[in-house]
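Single chain ahead, written as structure tokens, the form predicted alone.
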Amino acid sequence: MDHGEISLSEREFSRIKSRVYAVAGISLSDAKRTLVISRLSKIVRGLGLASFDAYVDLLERGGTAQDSQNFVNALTTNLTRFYREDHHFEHLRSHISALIAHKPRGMRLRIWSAGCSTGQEPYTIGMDLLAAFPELKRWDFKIPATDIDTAVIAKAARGLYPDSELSGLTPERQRLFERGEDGALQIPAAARELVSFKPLNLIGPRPMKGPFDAIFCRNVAIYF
């Protein structure tokens, strides 16, 4: 096949359907079949391997941590972008409102981003509220932000972005970054601060301690 991808039968496609649902609850359609060759081909030719078989084989049978997560990466989908779906970020300024009006200064807030992808979604949060209700500084106020795919949350603990993400967004929302290395947009360290990056498996148990104000899961449970 083209660019060095490998044949998938329908017994080695049942296989990593039943696969990436039992470590990430992930189901996928008879849709995905050609996503599924195009990513993991590179993988299996990487290890040295000859068929999808192998490859399982290898995932059920002894493979590393790393083989597992970078399975689970490969089949994960990171579609996002600042300010997605704005009327979401218009109903949590409304929600942190009504919170600032009955709650003394100085209390705790806390946003869960539970798919946050590469940290758009978060920092978004982040930047809005502080922009919206300045006296957020002085609340104990922080946004923890998971996804299973350790390759996102890793750009983005980074905070830096290409110019290209301001394309859609007003003036006034351009004017929230910062210009950091080479030019490229910075998260402002306010909003960076506000945010912790973890790695989290939705199906597994949740480190994180309770209660939340507000969850961000958007675009999350529909692959499950």
Ligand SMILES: C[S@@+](CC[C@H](N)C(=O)[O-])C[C@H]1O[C@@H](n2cnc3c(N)ncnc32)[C@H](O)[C@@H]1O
Contents of the next structure:
Amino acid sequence: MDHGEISLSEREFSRIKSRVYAVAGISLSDAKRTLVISRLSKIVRGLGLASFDAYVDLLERGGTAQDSQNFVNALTTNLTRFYREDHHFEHLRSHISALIAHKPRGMRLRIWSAGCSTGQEPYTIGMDLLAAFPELKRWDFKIPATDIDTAVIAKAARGLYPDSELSGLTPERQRLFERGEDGALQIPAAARELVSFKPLNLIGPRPMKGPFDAIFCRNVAIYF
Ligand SMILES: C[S@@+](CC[C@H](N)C(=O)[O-])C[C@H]1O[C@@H](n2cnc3c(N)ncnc32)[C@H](O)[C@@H]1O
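Now that the form predicted alone has been shown, please provide the structure of the form predicted in complex with this ligand.
Let us now look at the entire complex, which starts with that chain.
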């Protein structure tokens, strides 16, 4: 056990699994034991508690909304990248091309990124479509992007990324990004303006206003 980690009994692990399943629909396998210990120990210590049992007791009775949120944020898997599974974006382009030709809903376009993590998915949609169809700048085009994890939503809204995000992208795709005054890699304003980030739990009520022309919900339900 690393310094600072707290021991986790079978019973405590099972209480944590039930809790995250009830709150977020996330199903943790037994293989996630070490991950649970490493991600939650710091929170438990920060709260001045001595055990995971005491922590789950707190969450079940009387913890704050922020305590519940921190618990969920710690147990989500946020792996993502720009142009992940790029055939999906090719498919989207052909769908949008047909839509632009026929304008079935006037010049309105809505694409929901559900489970958007740190923003690479909705920003890829925005940058890719603006590059392929510049006329979309004159459309009522919006990309609402949601995730249960408030920490990733906050990162996504900044629209700033480390240079490592460019690796594996073609030079043409690398040119979709801009550099800020401090040299940081950033999403161009035109794409940033299309995307709005909000926290949303997909297993709760759905306040999203459709209709949507496309919904991206990728690599999310695999954890349910
Ligand atoms: C692996 S990431 C996928 C990101 C992106 N869609 C992609 O494919 O690259 C999964 C995301 O689903 C989110 N998630 C998990 N359970 C959720 C729930 N109940 N409601 C909304 N989002 C959830 C996680 O917080 C995480 O950011």
